[in-house]
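To begin, one chain is listed below as structure tokens, in the form predicted on its own.
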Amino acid sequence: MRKLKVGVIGLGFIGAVHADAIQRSPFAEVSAVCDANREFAAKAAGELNIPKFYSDYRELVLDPEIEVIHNCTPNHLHYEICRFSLEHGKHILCEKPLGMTSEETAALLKISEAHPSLKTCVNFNYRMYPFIQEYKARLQTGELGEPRLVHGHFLQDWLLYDTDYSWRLERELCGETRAVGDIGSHWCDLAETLLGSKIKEVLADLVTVIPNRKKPLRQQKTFSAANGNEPYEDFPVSTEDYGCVMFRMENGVRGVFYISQVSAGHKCDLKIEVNTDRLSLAWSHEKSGRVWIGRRDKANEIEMRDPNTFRFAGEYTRLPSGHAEGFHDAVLNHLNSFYRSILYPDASSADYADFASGHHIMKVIDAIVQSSRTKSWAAVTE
């Protein structure tokens, strides 16, 4: 079977995750990597046994061997690299959020629609856990009852201290919102995927808990531990550390979620619960191999991931029950779905987020920011 030739741009935390997943995929292989730090790019290429490396993304995109681009750069580079890739005939997968603003994401969607043979993807990978795919199908067949409510959270603690710093704190690099765009976008995509409906209105409260931080004078890796002994400069923060959002969906479901990057002890604590007129079901990323089923008139249940009991998500799980599958595997599921749509466009029915999904979530983010400012409900405009 032919393997797609992939180029990865940006070799930070998520770029390394992508490279690992691509190398495990039966549909693709990493043929080149790119990082603005040429020495870092060369080192990564050597360690991963990748034949080519670049320090200019344009050179990688123009490489005639490369068919698919993975854009794993900071947010402010998403638009330009995606635009350049599409205009030069490359399929493109971009990290979320798709752009800095909905104007950028709308422009990218328009460009992608002008190149219908090119496939696009935004890496909302949490939707690709086996249980999410299984219960999405079970909910949408109606067998679990009529959904009424959805709620949950996404909590982290990697920015708990004022000495914690990341490029994501800088509005010029990440955009107008931080916690919402970074982790809230994942939660919104997860809720919409499970329920098969879009968020249409929001009421939000966003807060910058730590308005002033100590920015180290030397570059730090994302999620690295704070070190108060490093030389620093004072840095005023204008993006949110915390947010709470009530919302209404097109199918009538009401919901609420809250997000934080300053909640001690919570590392990647993503949880979502759906309440129907028959039962409740809850899934946690940190315990991704289990689903809790709540009932009124009989005992609650814990369902463990078991390929033998899946009716809809068999293609998204690889190991026997009891063998942990996690974040890397969900990323791989997303990439495989995207790659199959490229290799087998007439046969693919894969569930992955494309640029239309990425633009829609950016419009949800716009509405959340607007609502927090006006302290009133805001509509999601498409």
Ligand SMILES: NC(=O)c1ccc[n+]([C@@H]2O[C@H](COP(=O)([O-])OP(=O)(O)OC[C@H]3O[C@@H](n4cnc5c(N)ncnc54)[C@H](O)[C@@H]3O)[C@@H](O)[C@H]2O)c1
Second form
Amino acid sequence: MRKLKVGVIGLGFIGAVHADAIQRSPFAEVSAVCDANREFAAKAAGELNIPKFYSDYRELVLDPEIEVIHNCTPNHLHYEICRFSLEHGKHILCEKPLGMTSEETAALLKISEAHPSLKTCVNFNYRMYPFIQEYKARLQTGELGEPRLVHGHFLQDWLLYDTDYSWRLERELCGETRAVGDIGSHWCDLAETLLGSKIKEVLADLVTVIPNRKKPLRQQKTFSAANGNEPYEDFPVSTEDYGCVMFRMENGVRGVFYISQVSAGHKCDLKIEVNTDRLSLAWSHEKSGRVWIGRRDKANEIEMRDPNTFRFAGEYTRLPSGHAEGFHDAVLNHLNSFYRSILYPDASSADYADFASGHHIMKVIDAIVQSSRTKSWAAVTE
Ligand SMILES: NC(=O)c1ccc[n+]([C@@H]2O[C@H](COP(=O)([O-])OP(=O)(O)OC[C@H]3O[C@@H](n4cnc5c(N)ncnc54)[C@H](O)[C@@H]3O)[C@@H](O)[C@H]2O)c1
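Which structure goes with the form predicted together with this ligand, now that we have seen the form predicted on its own?
In what comes next, the whole complex appears, and the chain from above leads the way.
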């Protein structure tokens, strides 16, 4: 089978996850990498045993061997690298959020529509966990009843102290929202995927819990804890650490979720629960191999991930039951789905998130910001 030639730009936390997943995919291989930090790029090329590395993304995009670009850079570079890639004939997978503003994501969607032979993807990877795909399909059959409510959270603690710092705190690099754009965007995509419906109105309360932080004068790695003894400068924070959002979906389902990056003990604690007129279903990212099924008239159940009992999403799970699958595997599922749509455009079921999904979630984020500002319900405009 022919393998797509992929170039990965940005080799920080998530770039390394992408490189690992690409190397495990039967559909693609990493042919070149790029990071503004040339040392990172050289190290990654050595580890992946590939000869080509760049420190200027334009050189990687213009490399005639490269067919697919993975944009794993900080948010302020998403628009420019995606635009440049599409205009130079490359398929593009971008990290979330797709852009800094909905003006940027609308422009990217328009450029992608002008190049219909090129495929686009935004890495909302949580939708590709085996149980999410399995229960999305089971809910669609109607056998689990009519969904009424959806609720949950996404909690982290890596910004708990005022000495914790990352580029994500800087509006010019991250965008107008932080917690909402960074982790709320994942939660919204997950709820919409599971229920097969879109969020249409929101009522939000966003709060900057720590308004002043200590910015280290030396650059720090994302998610690494600072010891507080490094030289620093005072940094006023204008983006939210916490948010709570009520919402209504197009199918009539009502929901609520809250997000935080300052909740001690919570690492990547994403939880979602759906209540239908018959039962409840709860899934947690940190225990992703299980689904809790709540019932009123008989005992509750816990279903363990098992390829033998999956009826719809067998292709998303590879290991036998009891052998943990996780984050790397969900990313691989997402990449495989995207690559299949490039290699076999007529046969693909295309369940990955494309630029239209990325733009829609940016419009949900806009409505959340507007609602929090005006203290009233805001509609998601498309
Ligand atoms: N889908 C997910 O689950 C997930 C998880 C984490 C991060 N992300 C997203 O991935 C993106 C990157 O986040 P991260 O945590 O990996 O950040 P990071 O800071 O760990 O890594 C970013 C990398 O980009 C490089 N870079 C900066 N400017 C560059 C340029 N001009 N050209 C090439 N490389 C450049 C940096 O040197 C760094 O190595 C963000 O948009 C973030 O929202 C997604």
